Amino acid sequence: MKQLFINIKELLQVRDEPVEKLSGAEMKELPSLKNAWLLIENDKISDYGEMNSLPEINADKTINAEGKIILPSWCDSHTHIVYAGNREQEFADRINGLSYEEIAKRGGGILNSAKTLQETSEDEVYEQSAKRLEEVMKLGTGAVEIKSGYGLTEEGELKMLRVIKKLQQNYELPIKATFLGAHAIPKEYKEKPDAYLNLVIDQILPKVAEEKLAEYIDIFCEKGYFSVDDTHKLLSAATKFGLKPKIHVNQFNAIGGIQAGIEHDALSVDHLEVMRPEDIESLKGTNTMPVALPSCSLFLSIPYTPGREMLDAGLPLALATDFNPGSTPSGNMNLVVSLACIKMKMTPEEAINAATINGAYAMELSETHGSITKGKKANFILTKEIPSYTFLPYAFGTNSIESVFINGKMLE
């Protein structure tokens, strides 16, 4: 099948030669086209170009696209989408003046959401999960990563990843899936963190790599979770079964997070809320992306990644929800992309590009999504009538995207 979009008011982030990444300076450049149009050829990009150089071409549809903005779909790199229920007492307590880590230390946080997770049927939990990612793609996502994390037993963690699978086999858009078996230590471990941490590798990682339930593999490295020590053997024994990192790290405290990524490798680490110098000096040159979750900064009041401070020291940077139960019960990438200009001071050049080729890389995207280049998958956003791409994160409470489209086909 063959769709037409003509007379779009701006086709945004528009690559004739695909780039991986972008880093620095170049993440100020958002490549466009100016009253344009846009082929697409049953589920990939075929052509474009500006309107006064439009062939003839035999469309089955042809859809007139006037005073609208079309643009690749986002591409959320760091989601738990996967739970059950709901953590909404817990907010309240906050209010009350509770912090994060004190309701952890009381058996909240994490281990209530695992506690949940293990009395709910797997098939309650995937009607649950695909009600959220149903609701994320109308909102514009079109490529997410879904970790485990809230099972915190063998049987909780493959249930989880298992629903995972189902999603994957189910909706369209690229699913990628991080098995986060080491995400909090488990109220019965509480004495023995070490004999957990072995759980997590002898046992339950051998069986997520037989049944083929996860690409990657992530690790909360944080103080009162898991250590630095703990990280570099949890992510050499993952080497060995082919998963690659992608971890959790200086969301409260800056403890070495980062270089253990980086000394493995790790496709991404991800939060970044606290950086130090030498942890953006650690950065430079690496494969490995940093990725930002400032909807997390803005729901548990915690500082926003420095973004800009990234950014003119000349690294990449990536964006994503963080959509969990606890720190971030929201996969809204639209909103993130307005905390990003608002809070993190990034342009909204930037923050696009973040929340688009550079989330596509963080989950090894980059040659199929994230950008309008030809041969890529159709996967993009179509707005509403709006001024210009910066109403987007100015706008930051109007919903002004008109249609999603995952693989050419219309969101209904």
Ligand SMILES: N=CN[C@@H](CCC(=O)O)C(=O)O
Given for the second form:
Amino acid sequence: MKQLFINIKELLQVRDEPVEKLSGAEMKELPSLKNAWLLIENDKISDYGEMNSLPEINADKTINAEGKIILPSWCDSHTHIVYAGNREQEFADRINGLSYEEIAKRGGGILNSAKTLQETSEDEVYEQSAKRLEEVMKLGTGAVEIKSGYGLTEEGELKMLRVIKKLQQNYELPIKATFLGAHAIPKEYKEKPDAYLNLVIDQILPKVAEEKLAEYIDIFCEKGYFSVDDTHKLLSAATKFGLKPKIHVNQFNAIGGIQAGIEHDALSVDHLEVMRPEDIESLKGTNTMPVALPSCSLFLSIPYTPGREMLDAGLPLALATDFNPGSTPSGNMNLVVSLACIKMKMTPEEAINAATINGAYAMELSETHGSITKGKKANFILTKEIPSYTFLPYAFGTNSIESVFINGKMLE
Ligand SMILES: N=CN[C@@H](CCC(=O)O)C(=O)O
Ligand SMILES: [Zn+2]
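Now show the form predicted in complex with this ligand, given that the preceding structure was the form predicted on its own.
And the full complex, kicking off with our chain again.
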């Protein structure tokens, strides 16, 4: 099936020569074609160009995109979309003065979600999660990573990962699975946290690997959760099973998680709200993608990742939602892109690069997603009629998306 889009006001993120990721000043460039056409064949991008050089094409369907922009769909490389229930009571508690840390200390937070997850059937968790996945796809997400981490028992963690697997089987967009058994210390292990980490490493991890339920390993490296030593221990064990690290670091405290991640050649280090000069230095010249989660900063009223400073230091940067029931009950990448511009002082070009090609890199999908390149998957957003691409982050909260295509198929 050949679909031809004509009169596209602007075709964004056009990369004839595919790139893996973009860093520093490279992120300022967002290559595009004005007054363009785009041909997709079945699930792939087949060709594109400017309208004045449109060849004769025998298309099955021609779509007039006058006044509209086409850009690659968002690549959301950090989410916790699979969970059960919600935590709106904690939201109200925070408004009334409790902090995220205080709520966690009282047994709320991640442990609250773990209890609900354990008490909810696998089918019900699937139904709730599928609904959220469909919601974010409509908002333009065309590739997503999903973590476990609300099970915190062998049964609970495997349940979550099986739900992710079922989502992978039932939806067309690429879904990458991450094992986050080391997300918090369960109540029963409060006095013996090492025993919980040992359980994760010796009992759950081998099963996850054996059943091929995850590609990546994650840990919440943070005061009150897991230490840098724990991080080394887990990552050493997991990399032996072939799981690559994508880890939670520097959310509230900088304790050396970035350096631990780099030592184990992490694919990404995520959060980064608290960055020391040495953390920026350590990331230079590595393969590790720093990932910022600005809607988490918005929701928790914590600092934003110093994106401007990091880009000016020559680093790459990806943007993701962190969609989860506690710190970011939103999977809206459009809002993330707006926040990156408004709060992190990233330009629209930098933010769109960070949310497309660099997000793809943080899921090892750069070869197939994240740009308009011949042969890549036809996963893209068709906007409504808008004045320019800068309008997307500028008009925050406005839905500028007319339709979303995944593997060449328009979402209903
Ligand atoms: N920080 C650790 N994990 C999640 C939040 C988990 C929760 O509060 O449920 C995050 O990335 O923000
Ligand atoms: Zn997270």
